[in-house]
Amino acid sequence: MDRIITTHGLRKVCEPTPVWTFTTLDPGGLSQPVNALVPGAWESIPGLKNYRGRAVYEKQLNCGGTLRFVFGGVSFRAKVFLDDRLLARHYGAYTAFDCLAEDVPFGRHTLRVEVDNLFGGDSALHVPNDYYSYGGITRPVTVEQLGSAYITRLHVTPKRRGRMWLAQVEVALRSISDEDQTVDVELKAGPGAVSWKRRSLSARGEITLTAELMAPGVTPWTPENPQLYTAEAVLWLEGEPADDLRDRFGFREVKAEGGRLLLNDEPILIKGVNRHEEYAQFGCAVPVEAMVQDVQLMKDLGCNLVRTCHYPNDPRFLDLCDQYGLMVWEEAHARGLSLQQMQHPAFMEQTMLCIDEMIAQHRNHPSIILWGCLNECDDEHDEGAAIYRQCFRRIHELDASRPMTAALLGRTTSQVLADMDVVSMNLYPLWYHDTPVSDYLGGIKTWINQHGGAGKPFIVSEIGAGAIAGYHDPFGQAKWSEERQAAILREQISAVMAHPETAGIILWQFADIRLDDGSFASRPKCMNNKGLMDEYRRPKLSYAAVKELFHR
């Protein structure tokens, strides 16, 4: 299941059974194929906890005719094959890719994907990094069946208008056929309605269809009351249905206007947690019950968004933040790279290619109220500067309903802040220095007031302290002890909550993640440990702390 909703109801669909044919193909692999699970992450199979590598999965299928096949994510490097045809190639674990297979004829065939995690080579964004970069189609995989024209995108905006609430719609179509065809398109958006008649559809052509609906009568979509409407688009061939397209969306206006974040016209303060995709034995292949959990403790500790550090989430994730009241923070892939990794020859393709497909994927999600990408990329640099605005510019063109932003590294050289709408900064007062929380906040945010971030809503984007899971200290003093750590959020939380230019705090993190082996000296158990939770999800004394600070 590619999402918690039902996207379709005339268009074929299958997730073909989970349990797929599984061969390494690089040493430190298996000897034998094995069955592994799809959706899922290598790692979890015996044998595989370290490899990195090259693996193929193969699966068969009873199909034939115009075949469409959706995968959700791939880990990292993907080509997929049906019957030794190459269909598609890909780059990138965290957006979804589709491919076509036409005129295939009905019975068995053989899906190939060849999946590679390694580094090098053409990976600029998948790097060694402070998380772990796993292998696998980790994601759900859809099989399509489709006619000669079908539905690729429907996109609802929401925009007030003085008291009344606007949809602006937006359905792409697609021919796959060689002859011209004549088309009738109808939409449902919430209590708004539009239909196109008679519109000429060229032989493998594209046409977009846009209208603005009205929408009088709907309740907006807050965190408190996160009120969801359906959108659905059918289309018509010959006089009858042929396919259509469901999806979820809410009312709702993001702003940032004043120094302050507005969700429909009201100021919001952020109270977040920053979560990485992973799940202790399952990787970052989480299973849905899983993700309900997550979304189930952060609502408990008094969260009112979840940062998706650093990376595009699972859209099953992103559908129980809309439905749960869950703000989301969204950002495209990249952490942490130096101006020389940043002008690797790869980096802008595959850097906007992720932009691009997220906000595609994405944008429907009334929960995500920012977009988000570069984390503690190189900004001081004039090179990195310009990259900072070239994605800007390219996260505006998509979508300019929601602010974007970018975390960056807390110093005092950054060149992009007159280019955000919204200043974001990681900061880490009490765990990498002693500064008191107070004074190194006041003094980075009249930095910032004075190189271009005057008046616009200011972030701390993470903040925290590290512990390991099950060590105390009596006295609460050591750090990496829970205690320590207990106490030094308590401070970083009632300094940044209490200065009066914060639009919010967004702590590092919610629970702890696996790295590679290369950070044992420095990550104790080759883990980021800043979790208020382990990987298991079991709390540490500053889950406490944090939901009796986010509560008052």
Second form
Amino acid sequence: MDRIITTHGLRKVCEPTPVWTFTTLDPGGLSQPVNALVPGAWESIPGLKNYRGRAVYEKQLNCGGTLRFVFGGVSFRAKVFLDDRLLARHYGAYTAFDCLAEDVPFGRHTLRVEVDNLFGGDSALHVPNDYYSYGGITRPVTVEQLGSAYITRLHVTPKRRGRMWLAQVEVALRSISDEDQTVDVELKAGPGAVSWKRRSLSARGEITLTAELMAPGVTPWTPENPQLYTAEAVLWLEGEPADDLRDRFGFREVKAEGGRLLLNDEPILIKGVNRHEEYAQFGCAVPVEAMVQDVQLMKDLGCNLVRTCHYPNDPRFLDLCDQYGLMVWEEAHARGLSLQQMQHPAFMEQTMLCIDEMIAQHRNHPSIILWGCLNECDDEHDEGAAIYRQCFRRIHELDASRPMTAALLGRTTSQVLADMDVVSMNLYPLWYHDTPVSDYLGGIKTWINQHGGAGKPFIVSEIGAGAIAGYHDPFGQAKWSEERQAAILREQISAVMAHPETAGIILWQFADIRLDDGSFASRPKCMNNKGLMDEYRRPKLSYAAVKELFHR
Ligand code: ADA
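Can you switch from the form predicted alone and show the form predicted together with alpha-D-galactopyranuronic acid instead?
Zooming out: every chain and molecule, the one shown earlier first.
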């Protein structure tokens, strides 16, 4: 299923069985249809490791009535058809989308999804990059059966007033009937409850109900004690419970104040890793078992935060972070785009869509303490800086309850420091250049303070070094050896932790990741090899070095 929690007790939800018929349409594909796993990346199918093109997934379903199809993630363009009727189109691999099919006669129907992962054309965010843009239906698909109205959204925002916790709740309903209806809604959120009686829901209309609930006696969510609560909304039609939606949330407050990041008013020092959602033979369709293991490995390393570089993650991973007490910096999709790439005609629309979907879909997760966007894009020209500001504004408009940030390229040219809640920079001393870490960090921080970043928390959002797993130099001198990587990480971590003005460090990166073949000349094995582990999570020497320093 699409979550590790139950989101509906009343609404009928099923997951189609996992084997779909799969046909490639372009050269380099397969000569005939095969069985393929959903969710799955097609690169896992023998012969398709490098397939970039179009493909069709088909599934026979026995269904009828009013159906809602929810796609957790399709990489990276999708067109959804039910019996040849186009229901939806979506761009972007890393957020969910849904579509409705009304009055479907009960019987056998074909769900067809046309998918492609072709670069170029309208694609502004998925471009050849320092990670791989996979192909396929890569996150779970669910099919829901709806009545004449349903709950589209349930958001809970924890608030603190003095010593008292409150839950601000928002429930949205949509009618899928041609007649006006009168509805009742009941909502519970932790210890609080509210009900709305006899509300009018016009034909095909939508309403949003809001309330502020007191939450006496609750235990706040912290990484050490990740206490979670359930919120549940029930929609009543004609005196009968007709639909429901549940989610989990936590009571916690995040603030950026006086140069520090505060969680429930306590300063936090971030010790984190950057994790790409990817696992050796499964590509970006990471099985939940491997997600659990990743979270356990991060806890073992002594991490308190994971950054979902460079896109929103599978909600099952976020559920696990909520539950295990791992804080999250969740980031909208975009990595290293030049001004010209940011001026692609589709860039703004695709970026805003990703921000909107990420926040709407993930905002209840208490583990998310920071929203991020636009990793290392153009922030030094007026036009690029203006785009950063638009994204920051959009994030704040949608959710002002968390600080926002962006991992900037570590250079002294940024124009957006004054616009961010938290200043973050990616720095690679001792890897891409040999400046001693503390000199480099000191210089950058002084510049930040003089250019709009003074008084804001400062995070080193990436730092690290490469190593080819299994390549050794007992003297620790050879570039790409495990020994040298471990030695560099020791120096980097010690210097950042010793700097009085840093709110934390996020290492690049958790595990090695795959790249396009185009990277062969600069990235050995066509991988980004700066992982503390290889792509199968086999630890390099740096794992133990980081573990020791992070547990101090
Ligand atoms: C950047 C970028 C990462 C990765 C890293 C590296 O900081 O944000 O995606 O490419 O550099 O390995 O050089």
